[in-house]
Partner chain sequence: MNASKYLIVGSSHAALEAARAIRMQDDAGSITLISRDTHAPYSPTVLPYVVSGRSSADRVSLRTPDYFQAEAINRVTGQALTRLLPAEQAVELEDGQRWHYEKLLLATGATPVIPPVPGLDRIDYRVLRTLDDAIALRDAAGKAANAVVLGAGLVGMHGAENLAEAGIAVSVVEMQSQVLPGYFDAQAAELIRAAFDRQGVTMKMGRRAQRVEPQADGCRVHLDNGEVLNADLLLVGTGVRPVTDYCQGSGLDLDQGILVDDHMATNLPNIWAAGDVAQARDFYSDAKVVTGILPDAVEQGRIAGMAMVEDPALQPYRGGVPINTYTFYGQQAISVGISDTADTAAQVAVDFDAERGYFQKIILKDGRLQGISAINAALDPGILWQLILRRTDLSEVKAEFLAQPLETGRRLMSDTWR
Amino acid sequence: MGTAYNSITFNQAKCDGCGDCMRACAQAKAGSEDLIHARIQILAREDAPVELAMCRQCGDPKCVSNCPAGALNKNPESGVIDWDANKCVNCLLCTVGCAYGGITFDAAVGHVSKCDGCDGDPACVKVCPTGALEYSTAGSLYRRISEREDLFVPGLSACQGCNSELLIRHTLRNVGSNVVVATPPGCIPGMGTVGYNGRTGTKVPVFHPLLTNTASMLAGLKKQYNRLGRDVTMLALAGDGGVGDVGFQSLSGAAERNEQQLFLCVDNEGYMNTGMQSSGSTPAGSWTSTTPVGEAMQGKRTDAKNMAKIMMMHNCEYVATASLAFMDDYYEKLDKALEASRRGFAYLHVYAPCPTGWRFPASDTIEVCRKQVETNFVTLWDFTPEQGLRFTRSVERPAPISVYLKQIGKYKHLDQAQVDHLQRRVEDQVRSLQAFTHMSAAG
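Coordinates for the sequence given above, by itself, in the form predicted alone:
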């Protein structure tokens, strides 16, 4: 996987130029309210988007290569570009090499200054009122799992940019080899986990149940392993059709009985493996091969069911939603789900945009994932019977739903009335989930 580091990220669209981050930085680094001491600078102009001048802790830092005295060095543990005052000769060549204005000469102290990440607890991030600055901990996550074996073979037959392949590879790395995997008909077995050229694409036991009986077959296997005294994880990797439509009866029954398994729904909003047909998870207005766009029909007429919310009502040991645009959030929830599956039923609902079926460029997959969350089209939360529901990412100050819809071809036909309907639907879903958080707090 290579080396990755935690880092401060900047979302230009969310920044309103308030300057709180600069004040916090100046106070933290110099004990002063004077913004000249801030190692982060927001450059706001009326006729252009806000710009950020701050050290990006580059992977190939030009400031380091430009420094003739060896005063700058990339720390192999933290990833931060460290500055050594004892070696610096104040030539300022480092400032010439930095394309981000991240290292500058501070006349008040007589030498260059730059962001050092506040030892992993950046003051600027904590005070940002809009969420434009965030501290991503995905780097430490990747380093933790980088040496683990990829339990899927190279060369699966997924479509280019397939979110589901990324998901299953990350999932099995973390779950480990002490597992039995069930993959009902859909994109996951279709891309090669079962029966690709007569060979399996997995390095662990895997079987291909019917759409109708995935959860019940895993329940039977778990009971047999328990009889043998073996603690083996039961993992389902199922599409939304095999979860919320024909597969729901066995899923609901297993959740009711609190069977020991982790059921993971890979939601690409339709039956994408067999021709892009509509499913119960397909949102209103979507073009699919069974909800076409024409004179008599303008995409799907009904709203998508909220499967994660339905599973929460089963009072499972653990229920959560996730997106691969936020990997640290996903891994935290996967760890919790694995632990919960040792006690009973755990359900993870992962949103998986499909470049082929949704009609967007393969290179945009993760950005589509991100926009789903930033517009509240997808909300990230988890639930336990003891703690109730909690949002793991704020639902305040979302972008309008149109920001998300315009990226996706299956929505290009929508008129304003349909867009407004989806916006209301999103807002209603958020209010409904917020009511559950209030109930949890009151309880």
Given for the second form:
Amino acid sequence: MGTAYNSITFNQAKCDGCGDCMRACAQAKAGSEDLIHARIQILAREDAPVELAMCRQCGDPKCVSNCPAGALNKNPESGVIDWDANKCVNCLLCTVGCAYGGITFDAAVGHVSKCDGCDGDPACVKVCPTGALEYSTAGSLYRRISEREDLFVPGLSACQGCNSELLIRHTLRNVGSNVVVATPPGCIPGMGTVGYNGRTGTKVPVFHPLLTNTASMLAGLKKQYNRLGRDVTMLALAGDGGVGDVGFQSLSGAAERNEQQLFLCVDNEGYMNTGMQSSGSTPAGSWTSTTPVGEAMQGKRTDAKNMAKIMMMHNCEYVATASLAFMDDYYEKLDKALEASRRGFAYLHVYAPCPTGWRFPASDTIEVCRKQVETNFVTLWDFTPEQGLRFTRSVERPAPISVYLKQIGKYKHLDQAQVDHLQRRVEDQVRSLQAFTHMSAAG
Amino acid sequence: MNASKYLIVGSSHAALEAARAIRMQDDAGSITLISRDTHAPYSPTVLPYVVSGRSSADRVSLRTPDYFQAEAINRVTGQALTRLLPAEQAVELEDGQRWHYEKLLLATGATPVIPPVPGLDRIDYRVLRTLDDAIALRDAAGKAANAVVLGAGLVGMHGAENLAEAGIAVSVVEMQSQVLPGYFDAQAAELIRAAFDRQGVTMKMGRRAQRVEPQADGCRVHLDNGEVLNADLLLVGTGVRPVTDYCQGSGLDLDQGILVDDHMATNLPNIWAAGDVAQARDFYSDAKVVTGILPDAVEQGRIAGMAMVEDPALQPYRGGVPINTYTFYGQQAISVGISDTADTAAQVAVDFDAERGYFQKIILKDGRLQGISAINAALDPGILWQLILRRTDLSEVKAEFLAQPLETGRRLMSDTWR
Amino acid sequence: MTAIETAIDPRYQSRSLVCDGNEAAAWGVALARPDVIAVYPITPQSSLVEYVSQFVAEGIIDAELMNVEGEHSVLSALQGAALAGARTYTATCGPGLAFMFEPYIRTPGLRLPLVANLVTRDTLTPQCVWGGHQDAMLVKEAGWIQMYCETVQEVLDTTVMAYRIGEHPQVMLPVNVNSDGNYLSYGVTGIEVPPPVLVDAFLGERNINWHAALDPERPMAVDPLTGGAGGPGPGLFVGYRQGQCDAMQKALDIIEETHRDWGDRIGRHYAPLVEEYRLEDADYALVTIGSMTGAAKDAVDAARDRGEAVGLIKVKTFRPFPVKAMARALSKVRAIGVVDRSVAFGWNAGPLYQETLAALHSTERFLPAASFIGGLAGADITVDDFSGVIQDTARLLQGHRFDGPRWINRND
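Could you output the structure for the form predicted together with the partner chain, given that the previous block was the form predicted alone?
Let's see the whole complex now, leading with the same chain.
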């Protein structure tokens, strides 16, 4: 626990299925041309994303638990699951433990084989021509992104532990400077991005739309840039109120017209910038300053609306949800959303737990993000009209909602019935989204 | 009285997995592992390889002493559990010492079933359940020329192969008509049996040992057809049963094993059971079954540990699925889920080539995988297990799955990874 | 030659058309060559945006047409477009204007020279889809330049002029061109559409966003937070506000200059701020606004024939309010009857009446005055009605005073 290991990461969107990695692996590991020896298996198929079978070097490896001979061990130094040929008895029970085809019987050599990471210099990564395979840690991913220019000034006045500041800095680093940024009233301009009294907090064009009209203003801007023949990205960094409450009409209209923009909702479940008032995305039971806790009322009485799902129903070019506990997932989606925004409307819904407004320690932000996902309170998925909805992280076997709720002060008054309600709500939402998988909304 | 917050009786897969799950959530609560055995923890599954010499007896431990020290897990060895005292939240060991617990896990495993064959009690036969058994069998094999193996289950088959490879003339007596019943159907079993035939192992299928007669240098085994087999080594591999003798009078609900719910909890407060001793939900029916298979023991141990430590991420047990991997004479057999069905609504696809020794059988129902068994076919049992447990709908990819279960399964699971 | 040149007049001469005010406005839009147009229909403006859309479809107007989901987004999109340098157009009225209010009140502060026709309509409730000035009067304090048209031809001409006025570098304010719903929107007359080449020369090069742009090539923050205690906050805010007010005052000159130049180039002259009609030897006068003025002038002519010394003062530019021009006109008479097509709640009078009296203050003179309110809900203020107004106003000279407004059309 607590150690970040380098590992071979796979970016499905970049993979063209060429198979160079398999050839390199077979050569490196068996000196053979025969791809049967490759410990990385690319599964390419027409009209479908490329899938991958290889050892993921799990943190909690079942292959190790299943080994009766003590031949498999998670190496605490490298993070690699080491296989000891001298102890292996060829019983194949390890293969029962792996759900991803990461350790398999190689008939040609007569024993199981698995990726050993090539001692930190994987042959497959070196030959990957598209950059789909990388050898990195989450930390090195951040480092790479942080080499790009931070387009916000230092010293934005966000609260300690603010998820949104992290998000917008990383986002704009990826988006680059050929952009117009709209930040409707909320925490993001509140922390000084548009600036105060003549000074700006952003190095690119930035403005305050109204809380109500972000998508429309960007649409007008884009129309004129198209007319001028200039390709400029339109980016909204909006809070949930500016998205799902008063901002909804203009958002819905822009999505319907497939305006070319990337609309990013930073969902902190209420009006956190102005004193934690309730919004349409505040979950049931939440304490807020307008849904207080007392004899007659115990937090918000109604459920939050699922904005990402609503946007999916607009059949946008791209819709995705994201969490900062899963940055690689976010970066991948951001790239896709940016690309989609050149063609039409792209919507990213990023969940943004707020230490100040939700009452949890500033140091716990990312852990709260993670628990949101692990309990299915937040599900990670993306949508295109062609592919329909696709979960980008499995929703199978979530932890119970109580694991998430107990971390957060705004839920501390909940009684069992309220917890049960939220649990049911989570399950209903997942079921509902599952119904959209493999279903093209274009149909 | 000795006391441990978490008391775990047993020291194989279920016990070790439970201890690990507990430590994930509680890094301070005392954990004590009690085992009958005096060796470092090992897996019964590795024993045939100790017999064959592939594994050396001193290198099969599942955990090093460093591990127990690092994780602050206390061990009591060489002490069988003799009595449960639920009212006092305590157990009593064979030397009389008592341990108080807050949470108790019974992972006492199984012990060989000795069939009621007249004369057997007067014979110095071998079984294969403990490391000491394996060492004894290995020693006996070194001196034997003729061996009889009772039972063509996994223990019997592994034993027969090991003994034959050691140059011993081996006969296997199995009262059912096929080897490895439950894991393979008759057709697949026949392929396996034929391989043993080719290696000179005499396979007596559908035969029963009627009585055993001691001899100066061994015994004679009289079969139900009148045939007599001479053996200077008799290996009894007719199955195992859960070790539950200590449960007498405790009030613990027993059937074939200790009955548990989907959190591996027994009917008594603060007592859980997991692994080969436990009788838990079957995946395919409402019945409760003793599965006695290693991956299931791991699964149950993890669930029990999480339940004991009140890990909120605990997911209920999804039910036992028969699952096994079996290598014989360099060939690989795997079986995940059911291997045969009488259900006419099921779709069964068999691919069989006796020449190549190839067999693959896929059973689907309502677009969902029920079972797959194969010999010398490249498959990922772990992926297939998950497809069964998750009741993954394969309707849309059925043709593809039947043609290429390996690639299709990998693709499906890869898609769930992100 | 561009599509519009061909469509209007290949010989670069005016083309005569018979059309209503909404179509006339659309021809004005075509002549102004906007880059981005956003529309949302509302009675009685609908046919105007239909004409504009049709012109886009036919290539007569080469612009991005945005069919957005409501007036709020109409104006928002146009603000965005203008910040990218676009000349823009839209039109609305009544409930649509009310819905547009949030971006509407922001536009002048952003100093974006948008042009929007208001095809005026009475406000709800009572439920009503007919003409009246109440909608435009409700937003008179929002900071937009507002000019009221009297004729269908003037709708076309003023729509074009609005761009030059609003975009003038010393003004940079949005402009409403107001035309009476029903009377001008649907009233059909013959008009002249001026040749595009002359209009192009009249409007000159556009430069919409020189002062505030959202452009990666000129990165800046548009509209950072100002105000609050300490720092340059309140001072900065006051500075911006004062600049808006100064621009409004400057606009009076620019409106006059623009009308003069229009007259010189196109040959049609309008009183840009306040029109004085038969005022030179008048004892008293009517004060009017918008399309009612035609009937009022007929009534004045008839009264003159009867020997009444009555004149008329018509207000064209209501924002900025032409205080000096109004004072000059008022100084010529001894009593006034002010006819409003809307009400000023709480004043028991019409808003034009109020504003006229406020302008009078600068003359340091007292004039007896009466407030008349008519033409609400699309009602016709007839020549006979105006004759009554003239009679009532004349009574002021005899010392009569009215308590509260005179309600025209109460018995219609």
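The term rigid core refers to the most C-alpha atoms you can superpose between the two forms while keeping them within 1.5 Å. Quick caveat: nothing in here was measured; it's all calculated off a predicted structure. Positions refer to the first chain, counted from 1.
*Asks:* Please say whether, between these two forms, the C-alpha of residue 432 moves by 2 Å or more once the core is aligned.
*Replies:* It does not, since the residue 432 C-alpha is displaced less than 2 Å between these two forms after the core fit.
*Asks:* Determine, after fitting the two forms on their core, whether residue 120 shows a C-alpha shift of 2 Å or more between these two forms.
*Replies:* Residue 120 C-alpha, core-superposed: shift of 2 Å or more.
*Asks:* Taking the rigid core as the reference frame, tell me whether residue 296 has a CA displacement of 2 angstroms or more between these two forms.
*Replies:* Shift at residue 296: below 2 Å after core fit.
*Asks:* Provide the displacement, in Å, of the CA of residue 78 between these two forms, taking the core as the superposition reference.
*Replies:* In the core superposition between these two forms, the C-alpha of residue 78 moves 10.8 Å.
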